[in-house]
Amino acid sequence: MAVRKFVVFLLSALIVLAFTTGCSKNSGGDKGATVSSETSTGSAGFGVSSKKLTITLWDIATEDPTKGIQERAVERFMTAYPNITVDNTHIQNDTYKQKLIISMSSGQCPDMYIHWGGGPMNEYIDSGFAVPITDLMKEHCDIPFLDAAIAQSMYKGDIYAVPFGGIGGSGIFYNKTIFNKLGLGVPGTIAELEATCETLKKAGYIPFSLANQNKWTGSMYFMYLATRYGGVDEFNAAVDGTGSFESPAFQYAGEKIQQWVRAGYFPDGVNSLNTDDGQDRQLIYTEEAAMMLHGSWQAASMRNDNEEWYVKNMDYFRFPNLASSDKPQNIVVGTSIGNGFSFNIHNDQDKLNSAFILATQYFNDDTYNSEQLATGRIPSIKGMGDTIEDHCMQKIWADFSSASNVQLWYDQYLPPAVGEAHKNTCQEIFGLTKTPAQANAELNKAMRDN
């Protein structure tokens, strides 16, 4: 079955508010779920099948600490329910979406799979590979998820995903030891950031570590520059057809990136370096590079690699303001859910209940959340940010909490084919193989043709 196209839409605020008050999973009833007679209540608080079941689960947890945290959640679940086996497959990020679509096309879609919300989630739903879980969330979930996380898990008035994994903001990690040695302060504007880059270059440092073989890493620069110039308005207009990806915000973003490439702000061969192999972090660890614009999950990775070095040397600041713009400058580029679990389980309420319990009560339980926080990740749950100890993550949470808006990653918000066009054209902008005007025209055509 081919994955069909979908229509980008705006969620109603009234719909969001209707689901922000969690319901008790310990209600003891079976409202919202048809439970077979072959059930036991167990620790779940509602009927769970006692028959033997196997749940197939796909995720992208190929590296520790995330891999270990998620595997332990599965192990706790199978210990509590020994009649249920979870067949868990880990797939590397960059190949995951492709393999998931292939599995859907061949009728081998897993029972339970992760995604990032946005356009791809909507397309999976339209193609029949996710079931609504609104009733289960209302009747059997008391987790106070962030309002934005619930909104990002909805489509056409129903909830289709259980948030997990935490918020995913982005900003600039920097080596404070290098900054202090050179007498540099935290830049508050893009002009100040450029002056900082010039000082770093003269001192022999690569200003930004970037591994852009993966394409989405470089797109963070494009998204932030476009957002600082045009807020979220120009992007929304380009998507709904009232505007264009050839508008001034996107032209500014492309031109600024190429200006920085020509100025030597990025590593040589930037488009051949791979972030999945940690090549961007390596330039930070060897102190060849001083800054890295990346996702908040890099805090956990750096702490896990070398906690003592990380605490001593690394700090964080939000992407600087564009002084000439009249748009909000506190927008965060990222996501309100690190990932969501959706369920390709039709006509088997026992299995759906069990998978739902795994997603809500084990991937979001106290153990899981404490392990997430210990590694610098922030679950998409109200109040979690108040317990953060990691100094970088404290600042990321503050930026996220005070943001006027969260601009979802373009490649997650856009239809998959358009998201790929965005990543490809961004890489070509970094490689100087297309002008910003050519790249943005190609992206706009992909949006119009979709």
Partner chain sequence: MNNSRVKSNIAWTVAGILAVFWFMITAIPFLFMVINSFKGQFEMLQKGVFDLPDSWFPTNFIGVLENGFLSYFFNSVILLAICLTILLFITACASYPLSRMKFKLRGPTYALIVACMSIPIHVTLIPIFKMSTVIRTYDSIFALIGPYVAFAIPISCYILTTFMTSIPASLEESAEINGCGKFRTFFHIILPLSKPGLSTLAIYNGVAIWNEFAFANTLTQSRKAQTLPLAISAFKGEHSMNIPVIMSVLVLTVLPMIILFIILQEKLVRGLMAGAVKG
Given for the second form:
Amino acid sequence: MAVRKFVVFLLSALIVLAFTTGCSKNSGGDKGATVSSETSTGSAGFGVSSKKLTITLWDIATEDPTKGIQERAVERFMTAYPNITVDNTHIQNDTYKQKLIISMSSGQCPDMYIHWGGGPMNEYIDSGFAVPITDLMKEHCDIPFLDAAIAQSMYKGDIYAVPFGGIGGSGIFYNKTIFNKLGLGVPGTIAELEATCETLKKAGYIPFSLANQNKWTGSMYFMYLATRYGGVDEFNAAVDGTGSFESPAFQYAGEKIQQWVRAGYFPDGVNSLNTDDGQDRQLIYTEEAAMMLHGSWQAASMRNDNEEWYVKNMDYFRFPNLASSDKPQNIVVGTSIGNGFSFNIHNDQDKLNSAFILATQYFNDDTYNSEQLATGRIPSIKGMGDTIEDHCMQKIWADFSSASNVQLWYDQYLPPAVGEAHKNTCQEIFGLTKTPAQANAELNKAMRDN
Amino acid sequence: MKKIASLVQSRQRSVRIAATVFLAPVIIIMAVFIIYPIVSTFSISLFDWNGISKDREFIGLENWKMLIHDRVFWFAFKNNLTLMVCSIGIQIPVAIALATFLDGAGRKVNFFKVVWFLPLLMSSVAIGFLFSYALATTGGIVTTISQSLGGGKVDLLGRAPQALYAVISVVAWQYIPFYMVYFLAGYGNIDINIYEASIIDGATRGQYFLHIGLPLLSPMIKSACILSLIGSLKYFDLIYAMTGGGPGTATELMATYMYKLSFSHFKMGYGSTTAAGMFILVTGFALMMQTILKGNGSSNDE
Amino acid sequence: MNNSRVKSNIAWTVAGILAVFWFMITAIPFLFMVINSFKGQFEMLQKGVFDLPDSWFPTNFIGVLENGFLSYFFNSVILLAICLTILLFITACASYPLSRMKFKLRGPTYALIVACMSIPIHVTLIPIFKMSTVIRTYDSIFALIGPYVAFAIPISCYILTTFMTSIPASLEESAEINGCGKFRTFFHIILPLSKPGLSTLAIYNGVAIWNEFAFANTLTQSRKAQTLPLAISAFKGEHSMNIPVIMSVLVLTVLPMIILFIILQEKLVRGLMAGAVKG
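Can I have the other form now, the form predicted together with its partner chain, not the form predicted on its own?
Full assembly next; the chain just shown is listed first.
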């Protein structure tokens, strides 16, 4: 009897101690089991469960370095809390959404899963596969996440996801060796960019490398041109029905793209090149093309392909301004949430707290963040990018830090069927098979039909 | 008389029993893994459902009405028909030619046989990758040939009509080996005595092929047509890997459309309707073709 | 006579040229796959996919083999063996009555099999996933046996029925006169005579099962249960893939199938069947 009482006492003592781990940015590293001297940032009752339990976690980290970084975060958590097993599965990106739908549909949704925010996240929430974590974030997490990242984790006024994958912006990677040779500077306006393209063309280079079979690659041009012309407001109005995708910003974007296609700024057969097969990077590596508008992750990919060549030849500049526009020109197209974790844990606050602590104190801790930075990824946390070494990523981070807004990728933000319509019509704009007016009318119809 | 009748009856009964025993395992497995999903697809087609939510709204035949007026679906169906006609028209004649060559030349061309079989072994990932370079507008094989003949660059995968035909050619390249092996086995099934007798009679290869080989192969050719028809109407793999349905929706097929609706657009209800519609169309076409060709394998003794 | 020999020589020459042409069309893409599997990613992209590699040292292959390729491989081999055995046996059983017996429901059964060929496989993913969780085979290779066999049945029955129909009826009748029942006739006469058909099925279904992705991806989750096609996605990242590494996975995946084909294709050669009849 006495022994039992003692055990109960010991356990509750441990639980109390466990609370004190709280949720703070610098609580990572080697936490000695449940003993921590840090002051609790949360109220009593918050902490990792002391019961034996299993948390299932799905992510898409199939390849190192991300895979190793995330696995180590999970290992640190399991070492600190041996009573908890994290059943971590990596699923390849291409079929991840399909697999998630199938398991949700069959009542086998994992406890904790990765997503990219936007339209699909809203579907998961509406269908009851994500619990709101607004209170947890307010009371038990003092990580200074980027405001835009929190905004992208929200739906109908509540927070549903913990960001962890790092920001993903987009901008123009360019071959500085070619630019230097031709005496070209970084263009500040779209007019200057066009002049740069003309110079490059005359010198025999393809101005932009673009592999648009995948559709989302060309979409970046459309998004940036529309955003430079009309800011985020015109897009939001087109989405909520107060405006339209047939409005001037989208018309401008479509026409500009076709003007550039006709002027030969893109490679021949642009819609047949495939970015997964590396055909856009190929044009950069063979030095046939001089610039490439792409996602910031390309920095890590190119570094991975050949670090020496990348450092010697590649640099980055932001998508230039449209001088004639009165809208803010410092908007970045991309994602600030990167990846978010949502939680499918209902009626078990203890388990939810445990998973939340894993997501905030082990993912997003110092060790995790420094490993992310070392491989060219910038966590969605204020001030985080200041120490990054990659020269392109430094500039991408500067853009992000000074951005007045982040326009989430259309195909992620829009309802999935509309996102698909956008990608299809945009590809037809590049193929000159639809006029911008036709394409935008079709997109607008898809939006209204949805 | 009575004795004979009962003998016939008992014979029929024993045939029935034997047939049931022989067919049972196959029927049971198909019922569980194929027929049950078909039924469930038809029932989901009556709901408005995103595929994951616990609530699904019964909407009767609304999805079906939408399907009938869905331009994308019928356009995709048209692409499937093009694929079907081209597949039957290209794959089967080429496969017959290859099999006839291998059969006539015998063991000395075994090496050819193995190499000719290779395309069937390659996964769609590899095929997609290799052909996106081989068919590239700049530096691709076709462009190189065209330029050496004084022509211009050829954009095969990025333009609407030719993208479909480019993929159809690759599909043909991939499946010809299967039909080749199929017909080769068909030749193997022809009694060696018939072959020897005809050669002794002084028939040339050509005569043998036209008057003996081809007629004996005809049941297999007919069933190959059915297989090719079904395969092309529900085709998915390479289109998804090589064009993703693009440019725009120019190479969309019924199966790729259905897949996108179900697994990326959160329209499982309508996606199932598309699948059910596709199932009806494919089965209908297959049975029609079967009736037209009539002499399918099972009816020779009817 | 002379004229026809000239004709025949011309015919063989033309056939030979076309054969070599086709040989190139089939061999060259395969060679590209092999060549690129020896390169580095940057090397491949910078020099172009059609160039020879700088070095023939199998770096990618070693990496792939060290990264657990063999576990995928053995899962695939076991699965293939189980599935083909079950499939060939029950398909042969089913094709026998369909091709050589008269009974009332034969027509409808045959139509049902054709209908089952027409189902798009993606709609079956959710019901079959549910089934696998209910019978607790999820995340093991046993979850795949059911769907693999089931989806191979319709086409296999269809093909084999066509084959069995072409077996001369006289053989079967003489067996029955000698007092063989349906079952003995099947095992002693029909089954041995169906070898070319069965070999075709083994080749076709073997390749299909070996390369199957959709079910394998849906019904397995951990590495202990995953098959070769999933090895490709395991070597693929979120935004990029190391193409030469994937090509080396594919080369390793294809080799066993080539060997299987070389073994089985002997059965397709004319004369074996005649031998079986005589023997």
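In this text, all values refer to a predicted model and were calculated from it rather than measured experimentally. Residue numbers count along the first chain shown, from 1. Just so we're on the same page, rigid core means the largest C-alpha set that superposes within 1.5 Å between forms.
J.: Given that two rigid parts of the chain turn against each other between the two forms, choose the hinge position from 414, 335, 150, 356.
T.: Considering the domain motion between the two forms, the hinge residue is 335.
J.: Fill in the domain rotation here: degrees turned by the smaller rigid part against the larger between the two forms.
T.: The smaller domain rotates by 18 degrees relative to the larger one between the two forms.
J.: Determine, in Å, the CA shift of residue 85 between the two forms after the rigid core is used for superposition.
T.: Looking at the C-alpha of residue 85 between the two forms, the offset is 8.5 Å.
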